[in-house]
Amino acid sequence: MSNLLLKVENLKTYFVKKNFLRKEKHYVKAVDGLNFHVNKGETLGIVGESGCGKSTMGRSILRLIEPTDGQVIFNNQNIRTLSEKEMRKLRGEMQIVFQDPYASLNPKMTVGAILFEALKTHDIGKNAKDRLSIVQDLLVKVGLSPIHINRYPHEFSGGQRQRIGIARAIAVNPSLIIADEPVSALDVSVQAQILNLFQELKNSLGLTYIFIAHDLSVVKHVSDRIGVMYLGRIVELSDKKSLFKEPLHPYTQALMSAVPSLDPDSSKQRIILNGDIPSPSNPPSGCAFHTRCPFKQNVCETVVPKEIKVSDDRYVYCHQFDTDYKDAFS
């Protein structure tokens, strides 16, 4: 696939949880076998409940957290095999915009110094004068003024700080940006402005995004394709139009049913899931969703669902769509 930018294969990120009294080790399976790809110039949205492993997935792809297993192929390179020196060189092509603009900027540095540091680290610009010009241009691109260059982060609003975070990410001319819930800490009135900025930069700079969020309306606004995560795994991966028109996985259906409708005549029924999301330190056997699924059968409790291709570029991980188990759901 000549248009392929990123391919993730069986990605797992486990954290060790020790019980010092019993001298036992338990593993928190934050990411538990992800498979997906991202094409150049597209936005892949990742949505799911808090604690499902979305943010850990994003950091694992960039190796800000070291994955436990699996492969991350970026521009035909398996980045899990790269040395720290090789990885530093590659980081200019893969950037992240963090969720909290209040915590992701150094409060002791001016906006100009924050952006200047990014340019210097990746050896962008011929000299200090050239870098100053680039910094001023970056501020304009994200909707700020060059006169803000000597201000500190605390002098900006939340939306303005997120614009600075975006400027820092695009400063090094990346191919891929992972946006980790970049609008969830912002007021609703500001969210639309930041989402529109992401879209404008994508079009003007030819960027590719992995856009992580828990809000379906946000993901719908920015994404070309959407992956739905549950307890460290993707349960459905589809183009945006098909997913919202006809969600297939029971978990996706439950998420969609919770979205308020503006149509007073809508007959949409809310699907209420029983129980809470299980702990990733002790996930259920078989299908991770079976403890809350209204359609579960015996096979769901013991067998992990495999990837079922429903149509071109649409996949679901559910035994209901597996011809080997169709009799169980008839």
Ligand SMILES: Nc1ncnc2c1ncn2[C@@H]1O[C@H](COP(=O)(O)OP(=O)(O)OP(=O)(O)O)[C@@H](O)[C@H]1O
Second form
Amino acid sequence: MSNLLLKVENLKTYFVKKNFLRKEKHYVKAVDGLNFHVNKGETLGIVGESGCGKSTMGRSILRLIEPTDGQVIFNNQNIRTLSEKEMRKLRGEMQIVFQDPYASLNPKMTVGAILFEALKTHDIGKNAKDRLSIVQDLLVKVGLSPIHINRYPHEFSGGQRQRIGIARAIAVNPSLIIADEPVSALDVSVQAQILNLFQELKNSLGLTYIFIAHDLSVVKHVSDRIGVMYLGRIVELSDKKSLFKEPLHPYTQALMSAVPSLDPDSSKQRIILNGDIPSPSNPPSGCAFHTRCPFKQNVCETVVPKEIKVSDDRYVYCHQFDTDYKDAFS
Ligand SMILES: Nc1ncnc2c1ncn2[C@@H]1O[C@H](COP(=O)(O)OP(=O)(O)OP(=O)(O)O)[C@@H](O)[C@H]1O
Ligand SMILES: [Mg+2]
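Structure of the form predicted together with the ligand, please, following the form predicted alone?
Up next: the whole complex, starting with the chain shown before.
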């Protein structure tokens, strides 16, 4: 039996922006050619600065936003060819947990009603009594108490609200959960508790995660493999250990330089990024990172880097590792 759960091939999601005055259209290339896979039972972390397309990627995989191009193969099914009805059925298998649990929970519904509705929509539970008992179980599973069932979202703390968001996601027995910065809105003291809950649920329910964060220390905590995103693309993807031991892409190195090191002898060269992230509506030519890269050569301005396979489970998009351009960097 294959261990593969999800395969994303050349996924692109462009937003059209119209300028009515000049009657022009231009494209925001939020996701611009993603390739990766996720194995059953693993956590793939996705990390990158604000605006690099992480949320658009997550929503495009679930078709909450319609991708512009590419394939999303989930459990051997190409989900881009499914009808809306088939897709609705499949959404039970793929759930999303949002950054801001308050915005994603209906403030007029009690927690019990929110979870009850999720069960009903996906036809889980034989009858109302059965569903009530499932809801009580769910609350316990996420570290809340069944006595919370009649409370409204505003009666909970931020961390508790995220627990409700997680309960709603696991209510429908998904195999894949896309967690879109699920701890970034929480106090640091609460973040670890929620990350631990994700880990516990993964083990007890056999879940697979795509875990999105802008902070490397968060993805380091939870991931088996990590993909680093820059301007709509993955620039490096690696197992966690190799990535932290030897980051290859200059952008990965820069992200790591930003994480404070506790090791006073650390000989790691700090890479400080110049300037802001360029706009995805007008991305730089060649390698999109060239405008901020300390190792930039002429080739980087004109040629788009190809995938360089470094080892079985590791690839990088950077001309420094392309034997064709070895001389340019010597
Ligand atoms: N509906 C939309 N219409 C037009 N542009 C959009 C839309 N949604 C997102 N974008 C743009 O697409 C790019 C990627 O946005 P996205 O929200 O996916 O980034 P992100 O990595 O999740 O950022 P953050 O870390 O801030 O959550 C941004 O430039 C954003 O402005
Ligand atoms: Mg986002």
